[in-house]
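For reference, the chain that follows is the form predicted on its own, supplied as structure tokens.
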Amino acid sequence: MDYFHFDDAQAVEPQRPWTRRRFSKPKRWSEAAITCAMWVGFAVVMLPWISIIATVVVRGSKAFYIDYLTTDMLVNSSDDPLNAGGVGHAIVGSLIMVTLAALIAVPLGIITAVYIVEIKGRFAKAVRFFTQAMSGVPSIVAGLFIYSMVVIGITHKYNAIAGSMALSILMLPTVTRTAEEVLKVVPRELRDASYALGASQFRTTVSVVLPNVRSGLVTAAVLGVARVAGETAPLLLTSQYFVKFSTDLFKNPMASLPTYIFGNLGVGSDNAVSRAWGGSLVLIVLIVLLSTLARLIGGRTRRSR
């Protein structure tokens, strides 16, 4: 019996090479020359903030020695030489007056915007407006605000609480916005499946929605805090400025960093503008390492569960 055969080199078409290259030469071009203008315009984004980063280390690290963040100003003044005093009190009182505007912020903004995605009631627009509307709030009406209502309507003196609540108006609409896009993204089919199984509209916000969704509410308590570690005007109308170590959060004003970075560059001397830009340089790490922390607990916790 005899069988067909085909000549391999007969039934396979000839390749030709000049069709490949005249499709292939054109997108390789286009490619190289979007990856070129990405690279270009991230060093541009880039380029003004690593000179902002550089200037802040080469001038800041002027004002550093073995005890620049472990005393204050109590008996030196600005212009004394670099080698006394020192803004352990302006960390002190930042790390206070921010922690205290956080456990008022971050709670009340998650639940705004549960109020706002899950239970939706009949204010939920109202809400997202006023929170909308906040957020473009400048730091001085805040600081304003509290200035009349709480300085001067209660406790007739500068002090921490004050700070603290000023700083939590203008960390509230970031939390709220963050954290309202944050359980957004939750499947609608994770909802249902609780409602199945029985569990109410509060349990299932609680164990279901709220745990899926903790990183992005660390991310939102973060930005909270970068939104309003560095606000000056609202710290001036209501916790001013100390020279010395305070953890009386009623009765006396308080430091932060802030404040003292605003103080000595208002003196204006050598000493005083290397302090000012010492106080800059404490402030960015000291904000680095808190959005650190805070993702390696979301991280840790998402991992965890």
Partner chain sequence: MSLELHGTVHRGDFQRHVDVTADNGEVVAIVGANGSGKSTVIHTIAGLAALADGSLIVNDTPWDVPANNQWVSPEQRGCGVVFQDVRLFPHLNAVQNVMFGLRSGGVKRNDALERAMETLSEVDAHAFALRTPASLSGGERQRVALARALVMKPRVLLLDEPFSAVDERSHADFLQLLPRIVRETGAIALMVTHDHSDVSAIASRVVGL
Second form
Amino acid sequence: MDYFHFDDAQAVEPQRPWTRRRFSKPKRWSEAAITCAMWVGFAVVMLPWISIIATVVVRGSKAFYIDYLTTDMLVNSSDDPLNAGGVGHAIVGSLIMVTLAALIAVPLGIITAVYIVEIKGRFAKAVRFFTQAMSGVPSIVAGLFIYSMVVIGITHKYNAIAGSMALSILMLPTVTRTAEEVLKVVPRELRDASYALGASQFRTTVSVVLPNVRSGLVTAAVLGVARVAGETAPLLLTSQYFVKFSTDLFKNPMASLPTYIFGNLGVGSDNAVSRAWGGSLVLIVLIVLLSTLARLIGGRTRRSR
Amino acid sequence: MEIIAPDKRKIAVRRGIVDKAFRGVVTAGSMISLIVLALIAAFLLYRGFEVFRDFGLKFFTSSKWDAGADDGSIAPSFGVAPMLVGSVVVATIAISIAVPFAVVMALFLCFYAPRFLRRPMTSVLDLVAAVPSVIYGIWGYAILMPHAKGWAETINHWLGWIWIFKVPVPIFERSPFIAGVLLAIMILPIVTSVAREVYSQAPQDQIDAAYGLGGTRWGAMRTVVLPFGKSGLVGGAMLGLGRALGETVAVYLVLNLVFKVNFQILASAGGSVASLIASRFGEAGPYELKALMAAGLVLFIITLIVNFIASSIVNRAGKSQR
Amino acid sequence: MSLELHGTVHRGDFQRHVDVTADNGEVVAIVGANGSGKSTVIHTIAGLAALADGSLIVNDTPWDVPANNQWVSPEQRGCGVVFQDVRLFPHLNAVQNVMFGLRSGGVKRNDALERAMETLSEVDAHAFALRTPASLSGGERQRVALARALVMKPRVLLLDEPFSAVDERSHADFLQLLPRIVRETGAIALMVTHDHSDVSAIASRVVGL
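Previous: the form predicted on its own; requested now: the form predicted together with the partner chain:
After this comes the whole thing, all chains and molecules, with the earlier chain placed first.
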């Protein structure tokens, strides 16, 4: 199950009038102690989260110099000083593979959601169930599967296609679940009006239902992309890592931000680790941008209704 | 299409050819998740069955992972017992740390937090849930480990007389404890989201009644909200468990993989099936690769079972509340 | 050639027996208190709700006869419906809304556009053909909805309080227009209304619920 769908993000807390009461005179000291403990618990939980973001920003920014985002590592080694080489190839690689994964997973996810919500077929329950099960597949297993099916079986090479296939497996459940929520919002009356005008179910779905929730479906796609943009394990087994800019989908491995981070971490020298932090910063910024985008688009759908 | 019809009446809809084709295509397309799940099982079994055949139950009980020598002087031997045990140990540590904090966090967000904190916290939860595991890993290695090492030393110092807190040699880095703490931080957003969702559906009238009777907020929590959210929380914890069992990179970075079944959680020796695959994959020969596929299948099946249980609990909890 | 509905209409917990008959070329008014099932009758004839028992037979074709398991899908009934809550498609502009039914029936884009514009001018709505429903007033929306129903030249025209939001001048125009179109096309028109002057102006028969 995936709890990062926009319905959640937009949740509005129910009205709880009594929580608004000023808590000035505790009836018992234990009540005050518990409230205190809640705040402490909150602080303890927030601490690592703040630390993660802060560390990535502080350490990651050290790796940045003017050409960091636009150069690759073809002529530099990970140990080189931080004013040479860059993360450009990994950004390009990540974008390519994630886009390809979306091209596979988004149509299938929407089709699955249409089956569950529009067709309400005999297997709707089973399909939901298996989609949920699929969201629990460990990412390394997805990688291992694509490695054994595509890399060993077909291409005999590590390549970007295999990487994006592995990512699409992880993306599909997120897209399906979000699209399902989105389709459920379309009011029955709109479908009825379409049928009453003589439109077939195909026409109703394609020309009325889907266009009406276009932005919601974009949100579903973006959330799916955000979900897999940072996946490392499956890419280690499928697209691996490559030091230079590459757009070759079949013959060569392809760099990606997660494998760039992981690879540099493996090298272990100070400069390499700094590069790993730099890659982490780029990756986090990318994911935050995507999530914000998804929320903005999703929010717009909501308001227009 | 859904026509409002009386309960007993079945309407035989005659569909046009376009609709028949459309429904056929969509139905076929929606089978993708089932197909992928079946293919995963099939391919991993196909590549790994040799290992199951050669080692049988020993694959699950043996602690030896040896690719053997190329010239055949040493026979290969594969067993995932330490990794399986390690996965469970690490995930258990993660869950037992994460769940209490998730409960506190969810109660705080639903009932205690000031209003201005609640909405932004939703976004914060979503954000940290979206932070990739490799970043948790690098943070865990660079920042958490030095701290957690100190905590481990303290625990060992005061509770070292308990067997599981003993360490054979005083090395506290890369232990199951540290991996468990890191995973706890990682799965906390998911478990919190589930718990918060469940608690926010607790019946308001009962809360008000309990609040009126006992007069304390905590009384209402204890008598209404917590019992109400119990099964949902269990489901959420299981989801977190599934995540923790399958996590690869973060664990790989902070855990020392040792092929010896180890329950002493502070010692620098642990196991994880997922990390085993990631760490051995690069240099594995053909036969060892098959063993890794077999290990992957085992991991796949375990997480599948955990997730099945989790989602059925969450679904049931969700239904009974609506 | 006529419409005969005798049976129990049904929607959610609501159930009631109704008898509605209408001949070709006539406007039948359906009147009744709130909650008396007027909209349910419209939905039943359009094929969006099914009868619990009885029969719905239009022009000798059994559209809905539960006892014989006979059923015609809404998209095959060829009704023109103006819903009480209008239900224009929000993602399409006015003329696209009117074209929708024609395009679904396989009419070519240009022909559909031409016919849609013609119908829009008949109901005096061509001025806002390119605006989206959200930017239209309630009365303007009802005109577009009326055009959307009329453009199909339906055999059965179902109007659920179609003039509730239009201004008085247009209202008078429509009371002229509607019987004329119904006569010309030989359609069967059923109109739900609260307005007694509507009834006396155009209805040749009244069904009370």
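Computed from a prediction, not measured in an experiment: that's the story for all the values here. If you superpose the two forms and keep the largest set of C-alpha atoms that fall within 1.5 Å, you have the rigid core. Positions refer to the first chain, counted from 1.
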Aligned on the rigid core, do the two forms place the Cα of Thr247 2 Å or more apart, comparing between these two forms?
no
